[in-house]
Amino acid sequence: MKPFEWKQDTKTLIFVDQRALPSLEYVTCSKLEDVLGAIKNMVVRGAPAIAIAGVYGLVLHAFHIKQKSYGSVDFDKFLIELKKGAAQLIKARPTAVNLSLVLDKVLQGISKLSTTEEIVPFILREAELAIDDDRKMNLQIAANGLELIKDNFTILIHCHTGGLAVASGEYGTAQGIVSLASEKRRNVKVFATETRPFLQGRITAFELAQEDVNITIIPDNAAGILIYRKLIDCVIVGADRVLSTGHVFNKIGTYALAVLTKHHKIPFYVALPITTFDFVHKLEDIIVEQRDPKEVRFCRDQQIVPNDVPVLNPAFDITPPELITALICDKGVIYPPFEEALAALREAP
């Protein structure tokens, strides 16, 4: 199952809506502001599927920008419109920096072109492109990660790394390893946690019951005594945005984990493919999103808390890399020291 599909005939982009998965549920985008409310509201997630979402939201700014001005609009207009989507779309997801980077770049090609007309199949090039490139990291990334998975492991798995987290809808990045893992039939069991407020881990639940994995969902305040009495080998994440230091942004909850499994040393891994890397900012650069407690959004089966309580409801947090036993990319497996690590993967070729 893919996150979403293009449909050229409508000019439309097409969501499943994993608010409301196991029930099959779509929201249909015709305008850039469809696009933005999808990704706000969490109707697609995963940092890869929300940046080649992202992708297609340009393509609808930029037919709104040609119906606006009647198709006669200048190319430097054109230009500076579609920065100004490109803009909105970043802020509406700041944390996942595979976003900004496929926008910086398909706006850097845009610029090369020459007449306004070449701008909309240029951004649906790309899109294609970038998923079949999403399509080929997913499956290196299972593939190094799989030797690090043995006959009859435990995994914990926290939030949703899956197909649906990603753009070609295959493998994903970090539950792409267990899936991989279970058809070259290893004896694989998945503990998932629940990730509220959102609940990602039903969406994790879903894909893996239908790969037939045996996959247990637990509260995410059951991980401490399930890591104690010894019933997880490892606990396998993805991220969001991991820097040049090895500083790993991503759902809240990640970096409880990494302590609890620091104390009672069992691996720690994190799976990302190469474009979640950001080699850019320094931590202290970054200002990790909470949102505003009066702007709380729900599950739809999550209870309201009264009106006169107030919630605090962070969305990411930072593991920092002293707590990370490896991080598994499309690349290969990362082990610390990861500064001097992944300066060399970035001179790679």
Ligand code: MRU
The other form holds:
Amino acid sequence: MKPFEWKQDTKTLIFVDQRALPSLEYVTCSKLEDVLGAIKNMVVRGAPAIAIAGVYGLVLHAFHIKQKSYGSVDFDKFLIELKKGAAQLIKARPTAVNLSLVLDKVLQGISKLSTTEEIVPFILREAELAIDDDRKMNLQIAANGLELIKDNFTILIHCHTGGLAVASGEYGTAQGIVSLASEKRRNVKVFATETRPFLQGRITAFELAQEDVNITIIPDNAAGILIYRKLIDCVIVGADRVLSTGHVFNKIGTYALAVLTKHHKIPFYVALPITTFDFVHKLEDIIVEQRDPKEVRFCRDQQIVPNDVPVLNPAFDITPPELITALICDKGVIYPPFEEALAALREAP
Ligand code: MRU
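Would you mind giving the form predicted in complex with this ligand, to go alongside the form predicted alone above?
Every component of the complex follows; first up is the chain already shown.
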């Protein structure tokens, strides 16, 4: 299932509302603000999917700029307005580097065009190319990761990294490895953490159950006892951003799982496309999002927390490289020391 579809005839971006799954509901976006809302309100999730949703958000913004100026806006002003729109999109999901990288690339491409007429077709073409790249990268991540998965393995996965979390709707990142292993008739069993407070683990379970993968969902805080009882052979997670040092930004709870794996000496893998690497920023530069505590209480199903009790709700955490066994990327499986390996990856054509 694809996370969204661009409708050229109506010039709208239609999202599967991931908050409503397994009910199939849609959110239609006809302007930038709608896309900002879809990203902020978790209609769309997963760094690669959010990135391309952002590119379509820029298309909608370009239509708006044209309309506002009756089609006669000058090129430089058009670009300034587009940059403002891109800045708003990046602010909607600052942890996911894929979004800012793709928008920067698109804006750079636009700056080389000569007329305003070329802008919308250019952004649309970039979006299509990025979706195609996404498809190829995910398949390659799955193929590279497959080498690490033995028959009869039990894998723990966290959050959601499947088809709905990527732009093409195919395979996903960490989850794609499991899907391919199952397709290749490897006997694998999966435990998915529920992933509080937004319950992305339920989307993981929804997708893997449709693929007939042996999947069991667990409360986040059950991971420790499963690992202690030697029921897990490895943990695989996705990432929202990975620095050149190998520090991984991902869904809250990732760090705790990595510490557990280190203690119990089982592998901890992070699966990601090349577009999730941030070779520019340093650890201290990154803003890690917090969910609005008023919006999300600890218990979404049963609101047992009294309203006047403060809630702290970090959305992402940081896992240091020394806890990571390998980064499974479309370009290959990368082992420590990450700084050297990633410098070589960056130089590679
Ligand atoms: O808040 P979400 O649901 O967007 O979080 C998703 C994750 O943290 C994923 O691990 C990450 O974005 C990679 S998705 C392929």
